[in-house]
Each structure stands twice: as C-alpha cells, then as structure tokens.
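In the form predicted alone, a lone chain appears below as structure tokens.
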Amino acid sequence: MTDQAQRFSQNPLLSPADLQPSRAGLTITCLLNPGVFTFQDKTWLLVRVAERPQQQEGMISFPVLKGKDIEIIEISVDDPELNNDDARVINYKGADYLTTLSHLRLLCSDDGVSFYEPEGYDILQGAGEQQAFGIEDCRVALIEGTYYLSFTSVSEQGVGVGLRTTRDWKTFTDEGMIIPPHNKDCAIFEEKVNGKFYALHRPSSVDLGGNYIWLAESPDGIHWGKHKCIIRTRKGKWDGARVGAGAAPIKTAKGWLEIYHGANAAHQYCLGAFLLDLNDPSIVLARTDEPIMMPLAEYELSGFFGHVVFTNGHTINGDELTIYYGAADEFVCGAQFSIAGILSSLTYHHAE
C-alpha cells in the first residue's frame, strides 16, 4: 500500500482543548470531520464539535436536545439495562443514545493552517426532534452563489440527511430532512450536470445489501430521486465493511474525482478515490485498488476512536488538493495530495 498524503507538520491543527464548550456544564470530547469552503478570501472549516458532561465515577451521563435546551441523562454503570461497550453509542432499556451531542462550529484561517473562531458567526446546532441527538459531519457545496450544507441529522427516529442553505453564513434556510433514515455521507456536486443537481449518499442496511455509495439527482437541490447504487464494498479489502462519500466530487478532464472513505471489519478507516463520467455521473470509470491515505501517524492511530482518517472537505489550488480530515475521531488535521497523482493511481478494470 502507498500512502500519498503529505501531512501538515503542524498536525493536529485542532484539538478539543483549542475550543471552548458551547455552554457551562459540558466539555468538548472530540473534534471531527470538518466541512470546508472558501469565503471572503479565507479558508473556513465547519467543524463537528462533540460534547458531553464531565463523567462522574459510577455514572454514565450524556446530553440530549430538548427544544433549545439540553437535558442531561444520567445512568448508573451498574444498571442491568445499560450496555455501554461502545465509546460512541449507549443502549439503555432497548433504546440507543449517543455518548456525545454534536454541533457545527465555524473557524477560519488566512493561511489554511492556523484557524480561529471569528466574531459574529453563530454555532449551528440541532433543531427539532429529528436532530435531538445532534447534527454531524457537514459537507459544504457552493452552487451559483448559494452554499448547500448537507449534514447528518441524528435522533431516536434514526440517522438521516438534513440540509440548510446560506449565502452569507449569517442567515440560513432550513430545508429539513432531504433524505430519510437510515442515510448519511451526502456530498452534493458543486456544478449541475445537464441542468440537474447530483449528490452522493450512503443508505445503510444491516440485513440485506450493505453500506454502499449511491447517486441521486434533483431538479432543485432539495427533492431527490432516481437513486442508483454505484460503489460497493469489496470483501476482504480495506473498504470491505463500509464505504461513504467525502466532499463534493472534483471536476477533472478525465471525470468527476471523488475521495471516499472505506472501513474494514476491524473498523479501521482509510481514504480512496473513484472516477465518474463527466456527462453521466452514474457511470463509474475507475477506482483505486489500494488506499491513497491510511492511519499512520500517532494522532490517527490513538484518540477517541483510533485507526481513523475521515474527510468531508478540501480546497483545490491547481493540481494541489488540500484535504482537511478527522483523525482518530478526536483531532482535525490537514494533508496535501497531487490530483494527478491520485488520477494515476486509479485502476480502470476495477470499476463497478
């Protein structure tokens, strides 16, 4: 396997201690998987910030949104109806809860390396019962002057895709849940194809089928249909358990280049790439047989959930692709790639 990533020497760029909690009584457990965009000549991250109360001995406590307030639920670790084997999910009395509550936080940078929270921009929090367990892993697409924010909405009703739009990052239009549970990893193309919006997304099935990448089209960026499965897992390989889209596909002369994540049965996450036809994105032209990036650095191997590199966003400068990624479900990092280098690593006879 060849890792193509040129990691920033300053990594991790952001750690939980670098930000303040959204409110008193909560602590930041981890920073994850930022959406990325440019605005006012700066590089911006829309970072997922996961919070929970300080844990007390003998108790498990976690936050849940109730309207605009947060309710803290506390359970004794000795409760026979509690299953807390997973660091991310708690099962109590047959119901699942997240151990943390996530919101989205805006940070910007003049150099793409040092990020800070600018004044005058609000935290983006969950709203309503479909987002009671938080909003996560936002992808940002700029289309004809409007930013489309597709993110994961989490609640006891399931995990689906929410959408908000903005032109100035001050006011937002909430379009609600555009793809119902169970679905996530929605990346909207930043250019219409033959007059239509396109998006990648990932429905999930535990009984039949699998965690595959699908393509959908839309007349308006809100109502989606004509869904088609285009990328499947590959048994026994680095992406054998699940796959999901990263950020918006990159338009190249050879096709739409998509950076995606894959995980194996041991829950180790790597990045790969595939190529779609420019005029018909439902046609997969090529795919990398091996990862272009895998967890190697200590900050990728050890953290809240180790052996993870996971991206939702990037910037492009000619052939230089700068990917901002979540490492070990705790840190925000950066790495650079050559687009030509990724294209040259594609294997066309592996297209599916």
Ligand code: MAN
Given for the second form:
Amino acid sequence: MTDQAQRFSQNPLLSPADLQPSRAGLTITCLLNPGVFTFQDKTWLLVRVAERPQQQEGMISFPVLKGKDIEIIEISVDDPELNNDDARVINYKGADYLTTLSHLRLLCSDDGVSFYEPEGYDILQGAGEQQAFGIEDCRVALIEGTYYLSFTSVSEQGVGVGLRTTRDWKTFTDEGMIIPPHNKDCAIFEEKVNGKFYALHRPSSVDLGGNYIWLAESPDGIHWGKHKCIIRTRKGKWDGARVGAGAAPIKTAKGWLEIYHGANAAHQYCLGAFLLDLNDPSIVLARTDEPIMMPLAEYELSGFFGHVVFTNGHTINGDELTIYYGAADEFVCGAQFSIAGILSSLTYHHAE
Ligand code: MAN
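Just the form predicted alone so far, so send over the form predicted in complex with the ligand.
Starting with the chain above, the whole complex follows.
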C-alpha cells in the first residue's frame, strides 16, 4: 500500500446538491477539481461546476454557450450517429461535445473544511467562441500580488489553456488563450526562477509523442516559449496513459516538488510526485514509482466518472500539505500529506 493520503473524515466536502445551478433549466451534475488559494486570511476554492439539463428517458441533452445565453442540444440515445461510451464526452456525426458545461465558482472557508459562497463575487463563465463548451480545472498561482488563473478552455476548436488575472477577485483581465489546443493542466510556478516565469503544461500528441508534461518559460507570465518535454507516461504502470501537472510546484530545500495525476489505460486516475532542480526546473531529479494516492474511498470509486482522484489545488502549512481534489469527477474532497513523507518516497535513479 503506497497511499499516503490522510483523507478528511468530512469527505466529500462538497457535493452537487450543495450549490444552486447558475441558471434556470440546468442542474449541477458535478462539483470538482478546485483551484485553491488564500486571500484575506481565508482558504478559497475556485471550483469547477459542471451543469446540464435534467436528463429525459431516451435522450442525451447538454448545453453549449452562445454569447451570454445557452443552447441545449438534444440527441436520441438510439441515434446511430451517436457514440456515448464515455460519461464525459460524446461524439455525434463525427464531432466531439462535452456532456456537461462547466463554469468556475468561488467558495471560501475559515477552517479549510466547511466552505460557503461569499456575497459579492461573480461566477466565472466561459466567454467567446473558444470557451463555448466551458472552462474547467483552474490552477491559481499568486505571483507578486497578482493571481494568475490558468484553466482549460473547451470548444469545437479544441481544448486549450486560457488565462485571466486578478488582484481582488472582483475585476479580471482576460489574457486570452495562452497555449493553443490540444493542451491543458497548466500550472504556473508561484515564483520566478532566474528572472523568468515558468509553467508546466500538457499537450497531447496523437501520433508521435503522447500525453506528457512539458515545461515552458516566459518573460511576463503571458507569452510562453522554450517548451521542453520533462515527464512522460510509463508504459504498463499506473501513469501509463496520461500524466498532467497538479497545482503550482511546492518549493522545498531539495527542489520544486510537483504533485501530478497519472491515468492508466482503464482511466484510473492516481496522484504521484516528481522533483525538479531549483535553479533549472527542466532537470527532473526524481519521481515516485508508485502513486502517493489512489482511488480507494467509496466517493472516489463511484460517481459521475469513477476511480478518479484528481488535484489542481492545495495549501501548505510547514510540512503539512492539504490537497483538495475531485473524487469520481463528482465531489470535492480534501486530504493531508506530509511533504517530507512525499519527498522520501521519490526514486532518484529513475530521473528522466
Ligand atoms: C476530458 C475530461 C473531462 C473534460 C474534457 C475536456 O474528457 O477531463 O472532464 O471535460 O476532457 O477538458
């Protein structure tokens, strides 16, 4: 057993029924994958809220954004041109769609366990063509007083990385799509290294290459270059099909510690860790052979998409790392780890 997570006894911390839908006619199907930050002495979640209409017998229906409105697309489950094998995505007449439309919502907490929606903060919706199928899985990085929100922008044009910045969570600057499709899981470092911004991101290459984690540099946190592939999938292992960064790397005396997710061919999502050189983050020093967390609890094994633990946000207090994570793509949960414990489970000779 390699699972190091001390799960909160209060899990799941948030379930779909805990919030109100964003508009009439929709229900919340999933609350998942929160970005996490501290602001005004509170712990905040920027949670992904995935919605769709109440499903009717024999039909699949899902919303897409049209300007500020939504359009509901309805397809009969008997339609021979429909492929709905995956709860998350469908293919219809050769085109891909998502079964839910996601936006991002702010919640805050005094104790890191009980979260509520504060007054006076707007929800963050997709805006424009590139976000017509929603925005998802936001990482929040605080750099010199500015919060950088890097999230997945989804549309029929593909899946890419969008960026908005804010200093007060009331007004936002939209920096547009910073990394084009197919790309997601973009985590910006919370500190510059040798005067440059760094970010981890995850392109997907269909033929040569794969779903690997890359590193990029930037002079301003907006324009990214010098992309390098640093972490690949490992055939036949728990992270054999896809890997993607979690939240911003954690600075430790030994290096930048990154918690990442890995999935196998059966779509089981676990968490692992790797360590990057403090002065040159393109150097991978070590990586965990085995997961540090795997789906084990009932709420991780069954839900909208079972056998999933997925994180893109955490808080740190000394050696204590509290990760917030999406369980079974339906619930928001929390778990604690010892940073020293994760560091001691890294294998150095497997550095790639
Ligand atoms: C995958 C999953 C989904 C997500 C889409 C688009 O299919 O991660 O949860 O909605 O990608 O990002």
